[in-house]
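Starting off, we have a lone chain in the form predicted alone, written out as structure tokens.
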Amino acid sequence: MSAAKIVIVGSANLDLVAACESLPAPGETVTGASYAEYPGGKGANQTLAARRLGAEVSMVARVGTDANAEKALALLRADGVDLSRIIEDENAPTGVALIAVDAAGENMIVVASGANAHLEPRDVAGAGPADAVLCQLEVPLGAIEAAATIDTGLFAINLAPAMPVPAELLERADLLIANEAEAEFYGDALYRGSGLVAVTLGGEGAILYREGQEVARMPVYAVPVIDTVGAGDTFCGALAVALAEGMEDGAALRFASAAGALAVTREGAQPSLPWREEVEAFLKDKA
């Protein structure tokens, strides 16, 4: 089987991560943290996830002309992602995410979008054809609406972070992905189209719906949790790859859930993303 061709339209950031014993309450200062930098951004994370899971991936994004740009793209470049559609923005810095992670793997994140906020529809034009196009909401809606016009077999949106989205864009999507809080934000609007809707439920697993009816459900895999940053993005990239390859709904959800489970067992967003052979071995072990 030939590799699925996927275009991802989204954000590329540099993650600045402080690992601490406990997360601060409002107004509290927590000391004694360790510090690390990792490539990140929902778009770039999902891009690398899809690439490591066997897809041929092209990313459409904007970065600055600063030193953080190369750091943000380093793992994508190393793993053979097509970066020919990355635009260098001379008027904005590369996006950064300020992340605190506690000893239990829970996190708090503040994103400074930088160049991501300047992605335009013209940047997206001509990015296809592809077997799937995957977007998130860390870039302007105009770019996502342009992505919906790419010649593709599957148009998918990860509805994160939650924000108002035109009803026609939700209904156009072949796949919508949301966590429990995001699903609550969108309510019934999530289920008005004819495409699939994946809702992740944290420790309760994930459910796949079509036209409001459950078509598949996966309980969470029990694994040691080191860092949850990037797990949701891994799930999104994996589900897009699985469906683009033609897996049936239940198998696709199982594949995505396994990939997401492996991602929480390591530190960092992109460094934690699993390879295809790891996911397949994990699934074989759980069979």
Given for the second form:
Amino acid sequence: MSAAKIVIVGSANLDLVAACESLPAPGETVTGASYAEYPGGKGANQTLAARRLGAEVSMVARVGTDANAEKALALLRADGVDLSRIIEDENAPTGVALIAVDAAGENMIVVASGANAHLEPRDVAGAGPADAVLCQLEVPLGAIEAAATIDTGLFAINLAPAMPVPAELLERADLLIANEAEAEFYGDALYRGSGLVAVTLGGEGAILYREGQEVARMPVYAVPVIDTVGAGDTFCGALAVALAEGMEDGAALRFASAAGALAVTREGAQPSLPWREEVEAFLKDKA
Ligand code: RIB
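Form predicted alone already given; the form predicted together with alpha-D-ribofuranose follows:
Let's see the whole complex now, leading with the same chain.
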């Protein structure tokens, strides 16, 4: 089987991560954390996830001309993502995410979008054709609307972070992916189109709907939780790859759930992303 071709239109950040015993409450200072920097951003994480799971991936994004840009793109470059459509923006810094992760693997994230907020429809023009196009909501809606016009069999939006999206865009999508809170934010609007809707439920697993009817459900895989940052992105990238390859609904949901489970067992967003062989071995083990 030839590799699925995927275009991702989204954000690239440098994640500045403090691992602490417990997350601070508003106004509180916690000390004793360890610090690390990792490439991140929902768009870039989903790009790398799809790449490591066997797809040919091209990413459309904006970074700054600062030193953080190369750090943010390092793993995408190392793993063979097509970066020819990455724009260096002279007027904005590379996006950064300030992340705190506690001992149970829970996290808090604040994103300073920088160049991601400047992604324009003209940056997307000419991308594709592709078997799948995948977007998130860390870049302006205009860029996502432009992505919706790319020639593809599967136009997908991960509705993270949740924000108002025109109804036509939701209905245009062949696949919407939301976590529990995001699904609550969009309510019935999530199910008005004729495409698939995947809802992840944290410890309760994930459900896939078609035209509002449940078509597949996966309980969560029990794994040791080290760091949940990037797990949702792994699920999104994996689901796009699986559906672009033609897997049926249940198998695609199982594949994405296994990839997401493996991602929580390791630190960092992108360093934690699993490879195809690992996901297949994990699934074989759980069969
Ligand atoms: O989904 C996780 C990602 O959200 C992090 O990598 C961070 O950059 C933020 O975009």
